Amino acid sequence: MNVLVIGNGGREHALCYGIKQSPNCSNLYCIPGSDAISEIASSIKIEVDDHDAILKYCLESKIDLVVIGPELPLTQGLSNRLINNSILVFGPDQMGAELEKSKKFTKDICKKLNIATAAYDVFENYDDALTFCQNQSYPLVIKADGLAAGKGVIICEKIDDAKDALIKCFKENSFGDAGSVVVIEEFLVGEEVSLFSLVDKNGFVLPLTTAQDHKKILEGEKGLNTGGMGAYTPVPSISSNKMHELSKIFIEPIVQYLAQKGINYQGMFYAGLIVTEEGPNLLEINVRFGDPETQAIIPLLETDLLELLHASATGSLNEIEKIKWKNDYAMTIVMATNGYPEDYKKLTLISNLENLFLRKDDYLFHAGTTLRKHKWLSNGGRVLNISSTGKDLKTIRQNIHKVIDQITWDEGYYRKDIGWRYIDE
């Protein structure tokens, strides 16, 4: 089988690595890919938005099934392009795309399914949002309705707080056309839960693992939002009979919803769910594999990534008996520049990566690196992710800062409590 594989960060590095294991896979491609993915699939310098150019290489290069990593293709149509054209794809078309793009949309569904979320009302301008907010009680959550790479979610703990997260939508601009509307929701207190389900063409739903991400850049979980600072699986609160009850709750309804509008969903549907004292809530909705937890699942993963994601685009998931994992937990660590998710330096010496002792269970992905005259530079706020899987967290999380001690980068910072809640210290 011919595969290509959409995007160029930490989470495609390990989907590559996940489907280059399969005895189905002949021949690995990557668009843009990077310079660590081509050492195990070959990097095609196309832009990731040049839809026609990604559909000419694919029929050209008799692409057999394409793997859409990153949420950005997929809300601009790139599946329906290629599925338009007979290729298989792993991933939503754009309405179904709309879940992640828009938490509007997604809460206005929640809403009519009666599902679990949090309480909510829509805002697109300044004023309006702002006198909401001087009649609420606080905390409160405020939430720029587009992609904003993660960032966009703002706590509100006073009304100054709420302030200046309105200004930064509406007047500073700061996340663009996603800063437009607003969600202004309620804050839940309780324990976040990433719910990972395959989907596949017929509304067939798989659940396939629990994760848990730490969004907030500094320990403690204090600072300020990021794409994701380090990830586990599976979440050891959540049975796997308990999986497949959530799985059922809030994504099983959601999907035929979707289906009775005429969107056939498939792909990778994560739930992002609070556990709160008075039973679990739908926060978001992402429509592809998580970064940073993907680079934890794919390590742990035993049954061929590839027959899945391929079950997935063909309708088939019915016929996967059961998915294995070769271990109890996985755990990845994000190492950023210094700086993130505000201004940082690029292109900084990151020394060592080639002589790292790895453990059999212990893998480096690359999220934001380049490579220039044999030496790695870091080219992004998250640059490396180090995984590693085993039978408890804590024994992990040593081994994983056993490798983070062999790199010498200046620049590079890292939490050290992932995984604080099941940890004792």
Contents of the next structure:
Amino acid sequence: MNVLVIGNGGREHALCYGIKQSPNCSNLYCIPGSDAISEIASSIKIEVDDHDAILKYCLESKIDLVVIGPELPLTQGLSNRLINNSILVFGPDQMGAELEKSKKFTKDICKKLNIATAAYDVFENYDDALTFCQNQSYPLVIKADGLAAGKGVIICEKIDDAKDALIKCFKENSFGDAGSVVVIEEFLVGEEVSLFSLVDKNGFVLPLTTAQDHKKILEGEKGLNTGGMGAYTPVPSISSNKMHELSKIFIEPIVQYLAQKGINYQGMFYAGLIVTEEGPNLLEINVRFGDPETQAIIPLLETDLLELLHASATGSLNEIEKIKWKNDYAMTIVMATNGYPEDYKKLTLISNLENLFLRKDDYLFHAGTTLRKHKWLSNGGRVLNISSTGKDLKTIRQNIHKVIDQITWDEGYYRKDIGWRYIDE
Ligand code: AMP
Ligand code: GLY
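Taking the form predicted alone as the starting point, write out the structure of the form predicted in complex with ligand AMP.
Next comes the full complex, this chain leading.
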């Protein structure tokens, strides 16, 4: 099979790595790819939003399957464009991607289907939203409706915070169009769990696994929100049976509802849940693999990844036998540039990457690097993902730290407490 992956981050590096392991992968391409991805796939210099060029490339290179990594091309309809031209795609169409693009869209579906989620209201102007916030108890959560790169969710401790958040959305336009509608919801307390299910074009839902991300930049879950600083899989408190049950409650009804509306959802369905004292609630839906969760999930997966992705695109996930895993747990730790998620230096030197000693269960994925004159430089906020698999999270974390200790990078920062919920210090 000729396979094309869309994207250039750590998630796509891991996807390329996983797909490449399949005996059914003949040629692997990545648009736009990266210097690190080029070591395992051909990186093709086409802009991700140039759908005409991507389609032309697929037809010319006889691509059998396109795997779309990030949400943006999905919300821009890349999947529709390719499927309409008889190309198999892993990733939902534009209407399916609305689940991630609009929090209001998802919350309204939850309300209709009686799916547990935080109580909410939707506002389209500053004055009405402020009046509402003046009559609420705190904390309160204010969310830009649209895509805001993980920055559009503001937890407000008091009315002044709410006012600041509303000014950002409505007056300062900090989130552009994404903030022209806001969802204001009740603050929930509990453990967060990410649930990943594969969905095929016939609406068959195959629960894959669970994972736990660490969104805050600082140890002890403090500081600003990021795209994710580390993750592990599966979540020890969620048994396989429980995962299937959660998928039936939170994912299957939404997939069925979309199908009734003529929307054939196919690809990854990533449900962000929070388990409160009253039970699990849906926080958000993402329509793609998580980043960095994928960098932990793929090293652990024994079942052929390409077979799973292809089965989603062709509608044959029901034929997949039990999913197999190589080990009990996996973790990934993100190395970021000092200053991220705010300002940080670019193109800083990372030494030693070529000479790392990796044991057979250790993996290095590049999220934001570039190769200049045979030297690896940082090229983004989240830069490296070091992953490992094993029998227990504590040992896995120690093994990842042993890899990190070999990397000489003055600007590098990572959280040392990934997995704290399940590791006795
Ligand atoms: P979201 O993008 O909607 O998942 O929100 C990002 C993060 O904000 C979540 O992972 C939670 O940590 C937090 N969050 C979002 N909604 C709520 C809520 N209703 N109550 C508590 N925390 C929330
Ligand atoms: N790690 C969070 C996300 O992929 O949205």
